[in-house]
Structures are given as structure tokens and as C-alpha cells.
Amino acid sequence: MVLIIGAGIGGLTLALKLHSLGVASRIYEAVPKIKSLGVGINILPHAMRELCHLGLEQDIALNSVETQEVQFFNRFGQHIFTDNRGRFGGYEWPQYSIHRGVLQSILLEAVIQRLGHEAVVTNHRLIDLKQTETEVQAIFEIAADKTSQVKVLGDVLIGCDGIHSTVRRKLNPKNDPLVYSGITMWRGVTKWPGFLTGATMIYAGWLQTGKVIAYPIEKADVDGNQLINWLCEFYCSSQKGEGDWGKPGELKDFIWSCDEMNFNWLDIPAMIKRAEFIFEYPMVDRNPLAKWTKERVTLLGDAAHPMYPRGSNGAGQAILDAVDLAKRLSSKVMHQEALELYEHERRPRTTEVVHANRTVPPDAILKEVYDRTGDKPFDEIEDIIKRDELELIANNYKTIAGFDRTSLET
């Protein structure tokens, strides 16, 4: 038996994965009710091609956006750089824009169809995990009451529990901070009219002035309005970030950096202004770590690898991770080796990923046009910065994020 620890997107595709290939798991969730929370997101070809490959592509394809292309604007709304993505991009697999909550309802409803009722367990609050040579105890607390224990026995134990991951300080009790980014990041969802192709990412400004993603999450309705995820950030280094996603946020904090970008095509101050709900991030990642592997337990997503979120990867990265660790617990080998083996595969990958992050995301175009011009308008592009410049920049994240064409052929 594997004991999955959180039943975030990370934990449910592993179960999933793992049933697929005959091996028994069980989830255990602290919350009591799990709820469709967060914002949107991306499912990048690499991460879509695996989740195809557990049938989940019509239940996504139906609540989603698929992704035609991501553009990039400078912050006076003048065009640089068109990114098709996809099958739009001639990929073999999808990329599809999603509420995170609808992509977690999604896998979770397929667990509880495939493995059961029984397979997520709720209200189960990690507290400590002891080993032996056999096996491994999960020791939670019911966290409705916090007054009784319950221990639970498995073959192995697989800490999905995200930033602020209970299994990862158990394996490692040093000092492991939390790492502010220096960029404090405002996101929300309003519903308004479609914009560009209807399936267009864009990025516009830079983080000097500020900078604005947005994109579509949910199909247009009779009237031609969508549910777009929006996000405004830029450097704030006077914050700290505790990597808390629900922070309430304040518009007067920085509609400042995005007053001006009232295209002709989009009105991002307006949009931004009638927002369901605005959450206040300080970008954090931890430092990667020497080993993920203690004999019986091991990390996986956020909990291993918790990484800036810029590539709309880190759910991206959590679906690989599960993939092929439930491949290696299906195999032959022994659990602990089963685990070292995955550990092999995925830490030095993700480790490279969480540095791009910090360093050369695919906003990186929009650094390089804004260091060019000195934040002042162009007259044509290629005079500023050649195309074949601009696909290095982007086929350089997507290499080493792993979603390059040439990857996902082999």
C-alpha cells in the first residue's frame, strides 16, 4: 500500500497513475471537506499528454480553455512576440487554461470512480511518520478534534503536501526557508468579454512598472463573456512571502503598476477593477534540496519542489513527478529502490526548473525588449530584437521545463 499524503493535483494523479498500473494506494487529506480553491492555471503538452493518458483529456477539454497562443505585449500594448501553443503550436498534445479547483474536482471525481470512496481519506492531519525495514507508520491527528491519533501502516509514504509540506520537515528538520522572490504577485478572476482569439494568453509590461498576465479559463457564454484569470506583479522587496495563496489582496496596492494598459482590445484596468475576488502573493520557492529519498518516504510537487510561478509549470512538474514515480513503484524493484530510482529521474530535472524560474522564465522576452528600448515605445520589433531571438528565449524555458517538441516526440 502507498500512502499519498495530500490530495492536491500532485497526490491525485499519482493514485491515479498508480491504480493504471495495478497498485494500491490510499490518499490522506488534513481538511475535512476538500473545496475547489485557487485561480487559474495551465496545463502545459507535457503534463496534458499524461493526463490523456489516464482518459481525462473530455472532462478537461469540457471545462476548460484550449490554448491557441501566448502573446507578448510591451506595457504601451505594442505586439513583440506571438508563442502558438499546443496543437495550435503543431504539438501531438493539448494545452488547456483551467480553474485549479475544476482540474483537482476533475481528479478526484476519477479516483472516487476508480479506486473508491475509500481512497481519499479526510480529516487526517500528518503529525509523524516513523520507518523500519518493512515498512513505514503514519501517525495523523483528526483534525476536526485534535484530540484522538490514528496510525496507519504502508509499504511506502509520499509526502504531496505542497509548500508547506509536514513530510518534507520530517525528512529534513535543518533550516529550510522559505525564499522570497523580491516580486509580489495580485490575482483574480472577473468575468468579462472575450479578447484577441478567445484562447489567448497574453503577457504585457515588465517588472519595473508592472506586469499582467491574463487568459480565458472557461468558454465564452451566449453573451460572449469569459472567465479570465488575471494576475499583476512586480518588484515589492520591502514584503515577505509565507506562501499563503489565500491572502486577501487590495486593489489600491497595485492597480498603480497596470493604469495605463486600457488597450484597444483589452481594458486591463477596467477588467481588473471588477474582479470576483483579488488573493496577494509574495512570490516564494524554497532552495532545491541534496535528497527528496529517506529509504521508505519520499516528496513530490510542491513539497519537493516548490518553485516560483512563472512558466505555469509547477502543476506541470507535480504530474510528471507522479508519473513516473508510480511507473517505478509498479516495476520490479525493491520500494526503496523504486524510490531512489525516481528520485534519480526527477530531482536534477526540477532542480534546473525552479532555477529557470528565478532566472530566465518565458518572461524573459519581456526583460530583454524592456533593457532594449529603456521602457519606451518601438517603432518596428525586429528593430529592437530579432524573431529568431525571441524563439530562443521561449524554446529555452520550454527545454528545460520539458515541454519542447522534441521531448515529447521521443
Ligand SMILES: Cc1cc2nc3c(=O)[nH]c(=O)nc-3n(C[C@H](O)[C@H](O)[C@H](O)COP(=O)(O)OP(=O)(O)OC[C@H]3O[C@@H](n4cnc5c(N)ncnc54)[C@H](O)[C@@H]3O)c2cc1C
Given for the second form:
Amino acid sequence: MVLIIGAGIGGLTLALKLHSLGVASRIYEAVPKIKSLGVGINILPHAMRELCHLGLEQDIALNSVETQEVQFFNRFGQHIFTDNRGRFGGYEWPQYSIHRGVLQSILLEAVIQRLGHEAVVTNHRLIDLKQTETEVQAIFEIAADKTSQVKVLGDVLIGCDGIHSTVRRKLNPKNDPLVYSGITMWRGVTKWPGFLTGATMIYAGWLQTGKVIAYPIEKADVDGNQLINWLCEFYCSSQKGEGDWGKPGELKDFIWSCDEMNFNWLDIPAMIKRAEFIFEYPMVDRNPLAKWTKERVTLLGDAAHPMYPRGSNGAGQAILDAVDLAKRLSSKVMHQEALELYEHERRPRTTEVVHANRTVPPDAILKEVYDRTGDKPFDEIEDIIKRDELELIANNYKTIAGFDRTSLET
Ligand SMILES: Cc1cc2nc3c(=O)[nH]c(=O)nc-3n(C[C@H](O)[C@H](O)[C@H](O)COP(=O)(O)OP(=O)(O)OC[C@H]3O[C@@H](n4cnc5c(N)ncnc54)[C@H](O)[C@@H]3O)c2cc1C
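Please supply the coordinates for the form predicted together with this ligand, as a counterpart to the form predicted on its own shown previously.
Next comes the full complex, this chain leading.
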């Protein structure tokens, strides 16, 4: 029995993939009820390939927007570059923009349908674990009654318990703090008239003065309105908060940074001011670990490699981890060896993504133009930077994160 700690994107995908390969698992989740939390995320073609193999594309397509392109602008609304995405970019696999909670619900429903209700045990917060030569013991606290504990035995235990992972802390008790990037972001969703293709993701501005990302995560209603996911981010002098995805944010703390971004096809400040709610999130990660696995226990997703939430890779890398680990656990090798082989494959790859998100993120194009223009409007983008160079920068990130077209054709 594989004990999976955490019913987030990684844990649920792992249970589905293990089931498809004939391996028994059970998920233990801390919260009493799994609610539709978070805002928008993108499922890139590398992760979509795996979700398609799991038979989930139809449900995802019905409840999301198939992303056509990413358009980059400076803060004056001047167009820099268009990057066609998913099938619109010649990939075999699509890219979808979706509410995180909706994706989680789709995965959860699939787990319950395929594995049964008993496969997801809520209200169980892992507080400790012990290992012997033959098994692993997980110790849970029951949320409603903190005095009672439950002990469960399994063959292996996989920590899919997110950026504040208890499993990671148990394996690496020392010196593993959150690392603040110096960037804070404010995020939210607004029902707003669709813009550009109605399936376009935009990046505008740069971090010195304020950068905005916006994309629709629901199809248009009869009035042409869509649920738009937006985020606004910039360099801040100090970190506030500890990476709590649910921390409320305030308009006054950031709206000035995008006040002039009223483009003729989208009035960004007006859209943000009509948000249903605002979250504030410091862009944090942790330094990559030298080891994920200890005997019968390993880490997956944000627990293994928390990364800055840029480049749409948090969920994507968790999905790729889950598929790789499930394949290893279903193979003929011993459990411990399966975990080691998984770590051997996935740790170097995800370490590269953690570093890329710190140094050469997917929107490095915007920094390049910001630096070369001195944050001034340009006459022709070709005078500033050639298309070949823009493509090179965009493709560099895709290759590191494993979603360049060539890698996905194999
Ligand atoms: C509430 C929430 C909102 C989020 N919102 C966004 C967002 O808007 N945009 C974005 O890009 N990313 C968001 N994320 C992060 C994003 O989901 C992850 O980066 C990515 O999907 C990787 O998934 P994961 O499965 O590794 O971790 P997560 O999706 O974070 O899932 C971890 C799960 O483990 C559970 N857990 C934690 N500790 C324990 C424990 N001790 N015992 C048992 N269970 C435990 C958590 O409750 C959670 O369900 C959010 C995460 C959470 C938990």
C-alpha cells in the first residue's frame, strides 16, 4: 500500500496513475473538506500529455480555456512578441488555463470514481512518521480532536504535502527556510469582457515598475464576459507573510503600479478594481535538496521542489513527478529502489526549473526589453530586439522546464 500525504494536484495525480498501473494507494489529507481554493493556473503541454493519458482531457476542456497564445507587452501596451501555445503552437498536446480548485475537483472526482470514496481520507494531518526495514508508519492528528492520533502502516510513504511539507521537515529537520525572491504578488479573479482572442494570456510591464499577467480561466458567458485571472507583482523592500496561499491582499498596496496600464483592448486597473477578492503572496521557494528519499519515504511536487509560481510549472512538475514515480512503483524493482530511481530522474530536472525560475524565467523577454529601452516606449520592436532572439529566450525556458516541442515529440 502506497500512503500518499496530501490531496493536492500531485497527490491526486499519483493516486490516479498508480491505480491505472494496478498499484494500491490511499491519500491522507489534512483539511476536513477539500474546497475549491486558489486562483488560476496553466496546465502546459507536458503535463496535459499525462492528464490526457489518464482520460481527463474532456473534463478539463469543458471547465477551462484552451490557451491559444501568450502575448508580451511593455508597460505602455506596445506589443513585443506573441508565442503560440499548445495545439495553436503546433504541439500535439494542448495547454489549458483553469482555476486551481476546478482542476483539483476534477482530479478528486476521478479518484473517487475509479478508486472509491475510501481512497481519500480527509481530516488526517500527518504529524510524524517512523520506518522499519519492512514498513513505514504514518501518525496523524485528527483535526476535530487534536488529542486523538491515528497510526497507519504502508509499504512506502510519499510526501505530497505542499510547500510547508511536514514530510520534508521530518526528512530534513535543519536549515531549510523559505527563500524570498524580493518580489510580492497580488492575485485575483474578475468577471470581465473577454480580450484579444478570448484565449490569450498577456504579460505586461516589468518588475521594477510593476508587471501584470492576465488570462481567462472560464469560457465566455452570453454577454461575452469571462472569469479573468490576473496577477500584479513587483520588487518590494521586505517580505510580508510566509507563503500562505489564502492571505487576503489590499488594493492600495499595489494598484498604483499598474494604474497607467489602460490599453485600448483591456483596461487593466479597472478590471483589477472589480476583483471578487485579492490574495497577497510573497514569491518564495526553498533551496533544492541534495536528497529527497530516505528508505521508504520520498517527496513529490511542492514538497520536493517548491518553486516560484512563475512559468506555470508548479502543478506541471508535480504531475510529471507523479507519473514517473507511479511507473517506478509499478515496475518489478523493490520499493526503495523505485523511490531512488524516481529521485534520480526527477530531482536534477526540477532543480533546474527552480533555478530557472529564479534567474531566467519565462518572461525574461520583458526584462530584456526593459533594459534595452531604459523603460521608454520604442518605435519598432525590431530596432530593440530581433524576433530570433525573442524566440531563443522563450524556447530556452521551455527546454529547461521540459515542454519544448522536440522533447514532447519523443
Ligand atoms: C490552498 C492552496 C491554494 C493554492 N493556490 C494556488 C494558486 O492560486 N496558484 C498557483 O499557482 N498555485 C497555487 N497553489 C499551489 C499549487 O497548487 C502547487 O504549487 C502545485 O499544484 C503543486 O501541487 P502539490 O500537490 O505539490 O501541492 P499542493 O497543491 O499545495 O497540495 C498540498 C496538499 O497537502 C495537504 N497537506 C499539507 N500538509 C499536510 C499534512 N501534514 N498532512 C496531510 N495533508 C497535508 C494540503 O492541505 C494540500 O491539499 C495553492 C496551494 C494550496 C494548498
